[in-house]
Amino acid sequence: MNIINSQSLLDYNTFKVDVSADLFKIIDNEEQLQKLLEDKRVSKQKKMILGGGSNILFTKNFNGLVIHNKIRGIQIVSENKENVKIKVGAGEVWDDLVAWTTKHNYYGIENLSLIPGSVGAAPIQNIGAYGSELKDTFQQLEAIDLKTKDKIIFNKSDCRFGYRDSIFKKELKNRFIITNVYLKLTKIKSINLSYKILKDNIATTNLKSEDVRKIIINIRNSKLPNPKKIGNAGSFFKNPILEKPQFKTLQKKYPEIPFFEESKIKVPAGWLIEKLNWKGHQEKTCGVYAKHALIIINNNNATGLEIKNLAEKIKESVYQKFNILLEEEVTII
């Protein structure tokens, strides 16, 4: 068993921070994975699953075994004249999931396009972007219990999703490595066009989910920076969620402020951000994307305190002006 010693991180994390892990290993296949689980060296160790990186922020070295998980693969399990159910092996890149499901002219993903990360880490997150979700279409995963060693199904409900949130997030945090994922995509034509953005770019209803996924790369790459080159882990915060009565109040001091009404009411936080001018901040090394005020990155090798340091300051900020505490989307460690 292969276990690489002291490795740096520095390519395994989108922001770019230079750390590394006592303990590295890659695993390719369950076979592989079972074996590392059973090594005397690393039973004891303290253990973190790694995908692509990319809602991470580290702010110090691992002391433990970090396993990067790239068990690939993709495979229709059913099908009929409506739905296609399809197996996906969690160390696939998501987008390249996305491409791979339009090109086939499948529905339901197409949204989520250039989203960075793993297949696998996607319902951890419970990713989402232009009104679309992966519970949306997520039926249920497979994932591997890092102390037992038993494998384990996990149903829709089993993880309770949750807007950026799911039970891998918080009771079963670091418990389980997903190994695959299955999801049930529609061949009937069915575009979500359910945010302003999409409406304002799309005219017609008319098109492939090969299509809608061409203008969500282009609608992306026109506001969003590529991490292959400036550092960033895409939205810092979430978008926060408020009872009514005090959006109303919000509201009533700034009425031209955007908003999303379900059960309750989502704000934007990149508005809030930008309304307190940090948007195109910079410190040093670091600092806040000039196109989106969602987005911290890293432009001058900063490391991951400094980068925390900074939304740090802009929580306080938002929090002082409109009483609202934001959280983080990124995962600090």
Ligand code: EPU
Second form
Amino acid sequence: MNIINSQSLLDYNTFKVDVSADLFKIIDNEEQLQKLLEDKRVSKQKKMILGGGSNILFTKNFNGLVIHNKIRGIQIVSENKENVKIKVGAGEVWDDLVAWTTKHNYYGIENLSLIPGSVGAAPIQNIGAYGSELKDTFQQLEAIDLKTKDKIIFNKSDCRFGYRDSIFKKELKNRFIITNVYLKLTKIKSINLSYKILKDNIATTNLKSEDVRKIIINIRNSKLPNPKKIGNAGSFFKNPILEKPQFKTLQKKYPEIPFFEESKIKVPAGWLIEKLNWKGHQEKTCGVYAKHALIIINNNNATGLEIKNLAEKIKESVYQKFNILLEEEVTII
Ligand code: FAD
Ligand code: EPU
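Form predicted together with the ligand structure, per the form predicted on its own context:
Time for the whole complex; same chain goes first.
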């Protein structure tokens, strides 16, 4: 089996950090993966799974094996008048899948248009945007245990999805490689315009999923940096979720603070960071995006450590001012 030694990961992470992996292997199918896991050279190596590298910050070279998942395929497994169940290879590009579903007039994931990365990474943090999350259409996934090589099926409840969270970020972190994801979409027109900015951008509700996709793409292009041009990994931190009393105290001091009412209260980290004047802040090699305070950008060959240091300064200043401890959304390696 051809395993690459000392592979640069520069083109495999959207932060555009120049690191390398001791060992690197692209996987196209499950048989290849099983063979790789049986290979004597890799059995004792530390392993990590890499999709599109759009939610990762490498702060050092990876001393182990990087498995780059390229398992492809979109298949209809069952359908009736109302619904369609699809099986998707984890190495498919997420946004290509969304484009495929809207082209077929299926409904369910159009609000998740233009999120970078692979289908296999979508369950890891239960990707979300504009009032939708992966869990809304998710049925099950197949994954291979990197230790035992067993294939396991995870149903929705097994995955313990939460806001930017799942079991794969907790107890089962780095334990499985997801190989296929099953989604249930609807054929009946049903669009989700619950998110305020969507309502504000829409003149009629007589829209197809493809129309919603176009609107979302326009909104995202107006505020988020294109990772092909500017190194970034989207929101660096999660939006903090506060207990009501803590929120009330904050609201008393800052009556204009935006929030999303749930049982607890989610406040936009971007607002907290902007309030502390980080928006547009520039260091030698990296900075905070001028159009969105939650996005750290690499605009001059930054190292992962330089980006991490900037993130820590932001986190510390938010804590000092608001007594809120931000949690990283990006996986730091
Ligand atoms: P990677 O970065 O390669 O990996 C992320 C994590 O998943 C790692 O821990 C990795 O080991 C693990 N992993 C990846 N593939 C597998 C697999 N097959 N099996 C097991 N583990 C795996 N996210 C949102 O939720 N909503 C957004 O609106 C959003 N907008 C973004 C906008 C921009 C401009 C950017 C750059 C990022 C954005 N993101 C957003 C974050 C990111 O796109 C998602 O988290 C995406 O799902 C990451 O996919 P990936 O393939 O690049 O994962
Ligand atoms: N805001 C500011 N200043 C800023 C940016 C935002 O004050 O510089 C405030 C504004 O009040 C704005 C509010 O924050 O109305 C929300 O901003 P936005 O609509 O851009 O959304 P977000 O909360 O910053 C979240 C997700 C995004 C997702 C969008 C749309 C998180 C951590 N981020 O961002 O996901 O695309 O909502 O649903 O939940 C990602 O996860 O990487 C990501 C980009």
